[in-house]
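We begin with a single chain expressed as structure tokens, specifically the form predicted on its own.
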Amino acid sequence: MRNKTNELKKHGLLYLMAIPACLFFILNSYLPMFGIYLAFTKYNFRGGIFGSPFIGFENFKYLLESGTLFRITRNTFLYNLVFILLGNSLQIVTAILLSKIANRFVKRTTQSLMFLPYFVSYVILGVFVYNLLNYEKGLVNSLLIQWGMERFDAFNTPLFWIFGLIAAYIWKWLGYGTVIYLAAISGIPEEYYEAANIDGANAFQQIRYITLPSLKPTFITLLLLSIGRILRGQFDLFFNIIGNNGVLFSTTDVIDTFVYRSVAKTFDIGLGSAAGLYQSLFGFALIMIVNGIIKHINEDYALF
């Protein structure tokens, strides 16, 4: 008791400064958790939260038996897996290439141009894609007609969007991720490369034995943070480009867009809450498993 009193006297000001942050998380992160009760109800607006009938796991059973749960989980997981692996790989390669450019002006200009898409909102990107691929008046189809070819109906071709959405994501996030890896590369002591030059190592050997191992902690940290969000399906990207086009749902419907439609379009709040709760629990389990694997391989790289 005496130790706690001394601790409070010694760091009282720090505890006082932490109160606003604690209140913020309690109000915005922990109190809303009581809303998971909706996942077990057949929600109706007349009865409200506690007046709606309790139906147990019926919402989860419907998601499972209708095939919806499998479809949205598959789409969300696979898209994000590609986003993480392909995105990080391209960001690392681009960062290494930029770090080798000797001309400072060219290096900074290239870096700035690559970073610009990060500031473009998904709304603008959606408008751009629509005007590019519109069946009647889109730029692509106008060019195809001029060249004597048939129109391409992108918004009725589900498979096309597997590659289209991945390309849009890579275009937007390549510059942002490259800057992170470039900062990590700039932190590598120059003496390592000087010693490698003296030993006769060529550029590829320096990248393989110095640059890439030095980027491993950054890559693993970003990987773990990304895996924690792997079931959060980039709602802005999918919704602003695809919208509510049901023809494309087989390859583009993710958990976030399904929850949005359940709440805002069909008003099935119980079903939407069930999908949201499933998303949170699956994501939590996934990050615990991956962190455990990384901790088993190398404890220094684990988050906790």
Second form
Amino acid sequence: MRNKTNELKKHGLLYLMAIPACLFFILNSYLPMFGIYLAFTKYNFRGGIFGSPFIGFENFKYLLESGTLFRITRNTFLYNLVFILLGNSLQIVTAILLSKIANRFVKRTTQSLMFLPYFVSYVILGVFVYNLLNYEKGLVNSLLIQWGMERFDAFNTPLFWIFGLIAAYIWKWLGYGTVIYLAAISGIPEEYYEAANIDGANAFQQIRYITLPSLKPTFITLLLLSIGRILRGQFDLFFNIIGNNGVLFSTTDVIDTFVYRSVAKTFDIGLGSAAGLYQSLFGFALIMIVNGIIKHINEDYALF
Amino acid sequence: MQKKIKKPVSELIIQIVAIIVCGIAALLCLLPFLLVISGSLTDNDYILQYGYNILPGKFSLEAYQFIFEIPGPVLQAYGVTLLNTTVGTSIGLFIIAMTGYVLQRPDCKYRNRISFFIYFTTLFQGGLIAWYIMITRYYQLQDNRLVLILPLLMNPFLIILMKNFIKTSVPHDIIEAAIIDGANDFTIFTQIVLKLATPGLATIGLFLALAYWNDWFHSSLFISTPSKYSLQFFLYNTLNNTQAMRELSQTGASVSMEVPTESVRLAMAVICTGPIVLLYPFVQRYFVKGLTIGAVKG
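Please show me the structure of the same protein in the form predicted together with its partner chain, now that we have looked at it in the form predicted on its own.
Okay, now the whole complex, with that chain kicking things off.
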């Protein structure tokens, strides 16, 4: 029986060791949840969270009626949907092609170069975009002028950014996703391909019937993880490329950039909180629904 | 009879397509870096007249000379980021590893509840503004150096990743043996787990270090004294605020130099990226390992 009392004592220490992390999440994540109340107030800096006048759903009403809510929801949702679907597709294609390169040096080098963008900060990404697209000095415009064409004014062309932001996202994350899919590919038993060779399947058929189906679990897992974040994705990307350029907001303003502006620039604390709460609730509902459906179809893929 | 060694034609086609496509993709990923380096080495007046080009139209080191004439502000920002990165990574790593160790102990009865308590914060948040008000008003951390370290200490993803690393690299038998020998849980953690899980610690540590190194967001929200800016926000501020660019030269008192703004922009970007790109070949494989393990759900 000495063992049992001893064990209890030891587990006390074990729980004690989990306290710093729990404390961190209480202070950093759980306590701020009370701030949800801000969404229903007209915030003033003297009153703080609970001393500001309560105004009910006024903030939400304003967001809805001004059309802001529709615009930022549409942009956030559509951009992230394309990021997820197109991003993953290109990552899968690149991973399959990389796995086919026989020359180890070529394979290593190309993979390393593709992974490089993941390491640089978004501020640097902003510099890259400036370097390429600035109206007076950007490389694209220097080249256009050299070829006797008109300058392209990207920072006054909202529609261009649908393409521009997606390209920037693909650039930043291609190598990252490719690494994950490449790992999944290297886990496929070599015998499958040998057997397919003997049966006379060509390389394309092998990809279609062996490689792609084997990547399905990885793809679904990554997809599910990203669906939960579909309303809060890539703030850094939008902010560092577009910044506070109001001309472009019709196609570039997302929930996160709107909320950021309301705390750092316009000081519309109430409005920003309302947008933030809407984002949290919508995102939470989305995860619960998707996870519920997945659990129903295939328990193994469920997130929790 | 068919020879086994001979590869089918389709294999050859794929080989060629793969090399071409991956080659182009790799080049496109590298290109912006080369363009920025090239721009930073171009004469400023040339840029103002003809714009940036693929190769420096007129070679000049003036931008670097200008920055290193008065290296104070850049070095200071480097110092801030270096300090944040080392302190934050060490403390964060220690707590993450400790928590990961607790969460993978099968005999710890409430481990799943603790896991969910941590994981839930990814499902639902109070939002940026509530968090901002909390930190500035109730924790009083505005313009405090700690605000650049504390929020980035850990996140649920890294804790789960660490848990999986420990689970695979520290056999439970060893822990049990140590318990029988009378070691307490904290000693087991520091003496056994931390030593056996070194590859995992390196990976998670690098993820943390990268987050600290690239952080601009916390400086932009909370820091109002320029000398406390992290490196990336210092860069952001210099690029987007002409006043900040001017101040770079005014700190050097008597030296009244015309600011070569355009090339300085890019030279600044090169200087602030430098170490990451130089360290990259050595640390890359740790990230690959982390992503590979992280992709497996656990």
